[in-house]
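A single chain comes next, written as structure tokens; it is the form predicted on its own.
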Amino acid sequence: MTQASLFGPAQAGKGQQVCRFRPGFEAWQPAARRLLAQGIAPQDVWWQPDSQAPVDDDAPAPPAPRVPRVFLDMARAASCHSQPDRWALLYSLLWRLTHGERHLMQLGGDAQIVRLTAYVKAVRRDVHKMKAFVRFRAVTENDGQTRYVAWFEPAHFIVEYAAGFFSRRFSNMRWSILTPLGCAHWEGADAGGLWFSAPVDRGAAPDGDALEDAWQVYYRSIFNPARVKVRAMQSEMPRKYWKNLPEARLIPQLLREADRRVSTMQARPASEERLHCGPRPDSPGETLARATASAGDALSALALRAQACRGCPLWEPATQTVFGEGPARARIMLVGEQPGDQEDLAGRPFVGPAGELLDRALAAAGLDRGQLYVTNAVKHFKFEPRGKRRIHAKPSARDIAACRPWVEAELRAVDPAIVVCLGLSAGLAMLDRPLTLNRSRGQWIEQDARQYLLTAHPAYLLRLPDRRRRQVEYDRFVSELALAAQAA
């Protein structure tokens, strides 16, 4: 028995015990298993991978290790590789992590780390090129049927590992994979899915069919002569594959033709230039302009108007504006802080958390919110990252200053009795006075022959972590909208 091993001689030493399995990483995992209960060291093994070992299903399966999900993980890909060393390296490194040394997949110098990232690399480089690199040929079966059949020559034993990118991405038709290190085949989820077969020489698979002339003249439209870059599309696409790409036989002709296309294309006057995909659409700007201009009313107009404001730099990170929404001429206007996060994503203000609790309050007080305006004092949010979240953050007065024409227009363009100000901020912005919370809440307030309410925003109402004060304050927010309804 001879084998590259990572411990001494090329083959099996005085003493070594000969461990014979199926090759794979599913059959290597509970032999593997097996002799690290036994407590027998790396060195004491000669790994030796054969398609004809007997298959010991009844064997009772010794526990699993507690290893590093990385380890599993770059474990079955290195288990793909050629060099017949791979078994050795595996089980050392499976030993070593069982044996004290639990941190040794971070350490990136030590040597086997080296190698068995270096297989790994090596492995899925080769999956990649697989993926980028098969081309299938359609087939009639005996049966009448098509097969899409394709050869590709890989570096490693892949041909299991990836086919499951396979079925996942052509599961609707009936395709082979031929190599020379095995063979994939799908039937279909409800034909008996996928299997494997011996492998097979390149006589086995089909050299062409009916769409290649096709597909040939499809690649000869997109190539670019102006963006040739040769040694960047041979690091993409090797030498080596070309032989079974039927574009390839097209890229010689392509690379000569190259430079006298560009000086073609550079030497047509510019009043020849057209574009070929139709007339040229509209920019942004002009879009938006249209739009603006048919608006039915002065508040889309104002909305549309207001999704390219950047008087501030709040616009940059939000995902929209948020303007307000409700009858053109309604009585009541109820003005927020700034929207949520629920309401950056949705573009509609209060249909977050906040919003929820809002409609509930205003169904107690007897108002329908179909008949409100509702908006905000700030139209975009406002906020700090804190790993995926996107934390609430105070708007300053810089911030309500900016926004300030819009909600002012928005008042012009409705023309309410009475605005309810939900929160101090949205008060402040509304007001020209000074103002508390404390102090103002709960009082009419008369300002252009409008009278405005101040209340607390349903945001403050979520945050009290005391359920009786919750209730509490929840009972007076109703008190001080019914206020509003009894008024209008």
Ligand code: URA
The other form holds:
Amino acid sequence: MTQASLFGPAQAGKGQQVCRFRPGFEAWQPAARRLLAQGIAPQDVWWQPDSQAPVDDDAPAPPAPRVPRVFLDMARAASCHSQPDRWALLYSLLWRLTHGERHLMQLGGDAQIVRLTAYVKAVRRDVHKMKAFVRFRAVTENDGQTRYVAWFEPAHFIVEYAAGFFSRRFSNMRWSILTPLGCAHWEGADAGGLWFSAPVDRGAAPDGDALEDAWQVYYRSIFNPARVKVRAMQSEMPRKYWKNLPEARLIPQLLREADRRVSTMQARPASEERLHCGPRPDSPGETLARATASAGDALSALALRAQACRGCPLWEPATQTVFGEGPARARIMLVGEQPGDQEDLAGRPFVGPAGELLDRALAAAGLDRGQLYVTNAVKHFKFEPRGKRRIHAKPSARDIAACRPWVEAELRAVDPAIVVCLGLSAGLAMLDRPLTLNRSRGQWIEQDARQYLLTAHPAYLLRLPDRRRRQVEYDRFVSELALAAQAA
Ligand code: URA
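Take the protein just shown as the form predicted on its own and give its structure as the form predicted in complex with the ligand.
Everything in the complex follows now, all chains and molecules, and the chain you saw is the first one.
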């Protein structure tokens, strides 16, 4: 599908005025306002989008008509629809809103409102799929820097409309999203920001990268054969997207294997089942170690992949994946439970109130946070909305299991001598044994040639209502962190 073929030939009717404009809401809006100011009725206009149309920057700004905000929002979305009649529809609605039908947007049964709503829905669905199914691949550019490039085939002209989401979520890297309906590029906030270019063919995008295997291992690990519902999966991930999703190549085989894997899972003891809702994966870290030269590269590549993680439903309401941070060769790794409200917004672990307390306790224990790798067992903020607030919800064993390949990959990449687990959820995520905080707190546990220490979670200390008890617990927390400092 190309833009030109969709618009078809310009066929202005008799007596109709042809309005040529650059395709896109930004150019349509002033053109529509100008026609409106001249009193030109919808049936007297022929809308002709044309990428060669002159840009008339010097023309005086036409007056902005008073229309409901909801119309503007819907019109902006509907303008991305692939139906050529959308511009005429929008102008007709604009005309009616400003010619005695001020409450038009409330008439859900009006034929034009029905059409507008259908266009908006289709565009929003397409944007949702783009957010879910864009897969970046690392490409080294001529200047030696890495650019992350993705290929996507939208159904509508959504690239510019959706690009803001990607620039916010992937603000720290250079990326390009290539599509047959136009391309978006991000150079970083200080280096030109967002820009757009003409459509390209599939061949312009890379087919894979050094981390493709890691991604496949990860997908295999989060694919739970006991929960697979083929119909639901295909409605969420329609087949037409499969060809551009590296993990989708695995689906037919995973479906074939599902029954056998379920039988194996059912035969496993219940205690093992409790934490790991699917078979434990080979760690993506092994593939990463082969695929990337240094731990630093591995971590940034992992962090990027994790941004696109859809391994459990927590990604959708969260703002972003909050990956670990710190030196790639830290001797100590701190593992928390999950990001909180402030971490979710900032995209960094332990920056809210629990993080402040943690920083104080680390300093008191003689540890420099800058020397530690700090991460969480679960990478997305899980919460329940209450009014305007987002209330922390405890991650389930399934949430922890879904995220486990990420934390394992971090462990492999950083390879710390000591892992400090902040709270029981972190301990259960990291240690393959039954644990209670009371029994295991403050004791060294060896696993896979690494020393683990379980201690309290700083948020637990913050919640203690009694001041004296809080002080006692804080002192104990500091003394346990000091054990890690001494051992390191
Ligand atoms: N609590 C955590 O466990 N992790 C964070 O990053 C913040 C609060």
